[in-house]
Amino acid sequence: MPRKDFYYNKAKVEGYRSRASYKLKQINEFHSVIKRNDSVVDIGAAPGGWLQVAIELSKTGIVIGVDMQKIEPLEGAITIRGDITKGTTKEKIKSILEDKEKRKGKKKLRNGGSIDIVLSDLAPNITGEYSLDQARSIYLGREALECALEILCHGGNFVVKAFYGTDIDEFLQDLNQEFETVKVFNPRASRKESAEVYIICKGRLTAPIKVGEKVVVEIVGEGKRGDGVANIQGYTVFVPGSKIGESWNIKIDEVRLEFGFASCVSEVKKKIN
C-alpha cells in the first residue's frame, strides 16, 4: 500500500481529521517539542488534526486553533476563524491569553509572552510555479514567526513548514537568531514527492543582545573559569580575557537561553578627572 494511502486510512480508523495528524506526532517523537500542561497556538490548524494531537500531548494545556477556513468544534480547543497576517487577528489570541492568565496567574517571563509551542502547517496556494510557490511558504512561515515572538514565552518552541529551495537558507539563520536550537526535519508521514520540510526550533531567546552585535559593557563579576561577568539589562554575558572594573567594548559570540559569551574587541579607558 502506498505512503500516502497508508496514512490517510490510519488516520480514518483512529479518527484523526487529518493524515497530517502523524507529521506532529512524528515531529514531537523525535524532538519532543509538546509536553505535559504546554499552552499551544496552532497556525493555520483547519481541519483540526494538529489540534488533536495537541491536545492529547498537552494534557491539561490550553490549545488554540487559528485558520482563514472553519474549525469544527473540538473538544479541549479554541478556536478562531481568522487570517494570521491580520492584526486583528493577533488580538484574538492575545486576548485569550491575557484572560488565561488572569484566571491562572502566569507570568511573562523576561520580554516573553505566555505561550510555549507555537505550531505552523500554513502553505501557500500551490500554483505549479515551484520557485514562487517556495517564496510564498517562506512568506507564510515568517509571518507565523513574527506572531510566534510576540507570544511565545521564554524558552518556547516553534515548529513551522516550508519548502526546500533558496529562499529558506535566509531564513534558517534569522531562526538562529531567536532560538537556542533550529533543525530541519522530514516527517515520515510528509508525502515522497513534497517538498515540504519542517523546521524545529526550540529555546526562544529573549535576551537584549544578539549575535555579532557589538556593546560597551563594565566587568562587574568573575565566572567560576576566572572570565569576566558583564550584565545587560539583567542578562549575564561571559567575557574571557576581562577582568572586575574594567569597561570593554565586546562582541557577542553566543547566545543562550540563560547567559551568552562575548569576546572583548577594545578596552574602554577610565577618564581620570
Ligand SMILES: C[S@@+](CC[C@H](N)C(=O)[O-])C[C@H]1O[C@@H](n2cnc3c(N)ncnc32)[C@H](O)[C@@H]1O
Given for the second form:
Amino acid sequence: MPRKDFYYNKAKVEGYRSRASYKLKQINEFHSVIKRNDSVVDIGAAPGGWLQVAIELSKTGIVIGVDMQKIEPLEGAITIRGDITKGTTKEKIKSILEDKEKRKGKKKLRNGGSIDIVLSDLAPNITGEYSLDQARSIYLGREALECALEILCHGGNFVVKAFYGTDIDEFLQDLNQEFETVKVFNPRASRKESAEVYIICKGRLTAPIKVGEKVVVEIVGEGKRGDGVANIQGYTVFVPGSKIGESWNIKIDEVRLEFGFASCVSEVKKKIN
Ligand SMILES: C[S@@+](CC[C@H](N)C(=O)[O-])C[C@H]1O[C@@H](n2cnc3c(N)ncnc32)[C@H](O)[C@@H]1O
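Having looked at the form predicted on its own, could you now put up the form predicted in complex with this ligand?
Below: every chain and molecule of the assembly, starting with the one above.
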C-alpha cells in the first residue's frame, strides 16, 4: 500500500483531521519541540490535524490555530480565521495573547513574548511551476517567522515548512541568527514525491547582539577558564585573551541562550590625561 494511503487511512481510523498529524508526531518524536503545558500557535492550521496533536502534547497549555480557511471548532483550541501576511491577523493573535496574560496576571517573560512554540505548516496554492511554488513557500515561511519573532518567549521553538530549493539556504542563515539550533528534518509521513522539508529551530535567542557584529567592550570579569568577561546590556560574553580592566573591540563568534563568545579584534587603549 503506498504511504499516502497508509497515513490517510490511519488518520481516519484514529480520528485525526488530516494525515499531516503524523508529521508533527514524528517531528516531536525526533526533536521534542512541544512539552507538557507549552503554549502553542499553529499558523496554517486548517483543517486542524496539527492542532489535535498540539493539544495532546501540551495538555494544559493554550493552543491557538490560525488559517485563512475556516477551522471547524476544536475543543482545547482557539481558532482565528485570517491571512498571516496581513498585519490585522498578527494583531488578532497578539490581542488574544495579551488578554490571556492579563487574565492570568502573568508577566511577559524576559525579552520577548509568552508563546513557547510557533508551528507553521503554511503551504501556497500549488501552480505546478516549481520555482514559483518554492519561492512562495519561503515567502510564507518568512511571514510565519516574522510573527514568531514577535510572540515567542526567550528560548522558544519554531517549526516551519519550506519547499526545498534555491532560496532555502538564505532562509536557513537568517533562522540561524535567531535560534540556538536549526536543523532540517524530513518526517516519514511526508509524501515520497514531496519537496517539503521541516526546519526545526530551537532556542529563540534574545541576545542584544548577533554573530559577526563588532562592538567595543570593557572587560569586567573573569570566567572559570580565565577568559575575560564582558557584559552587553545584561548579556554575558566570554572574550578569550582579554583581562579585567582592559577595553577591546571584539567580534561576536557565537550566540547562545544565556551567554556568547567573541574574539579580540584590537585593544582600545585608554587615554591617560
Ligand atoms: C498543509 S495545510 C495545513 C495542514 C495542517 N497542518 C493540518 O495538520 O491539518 C496548509 C494551510 O496553509 C493555509 N494557508 C496558506 N496561506 C495562508 C496564509 N497566507 N494565511 C493563513 N493560512 C494560509 C492553507 O489555507 C492551508 O490550510
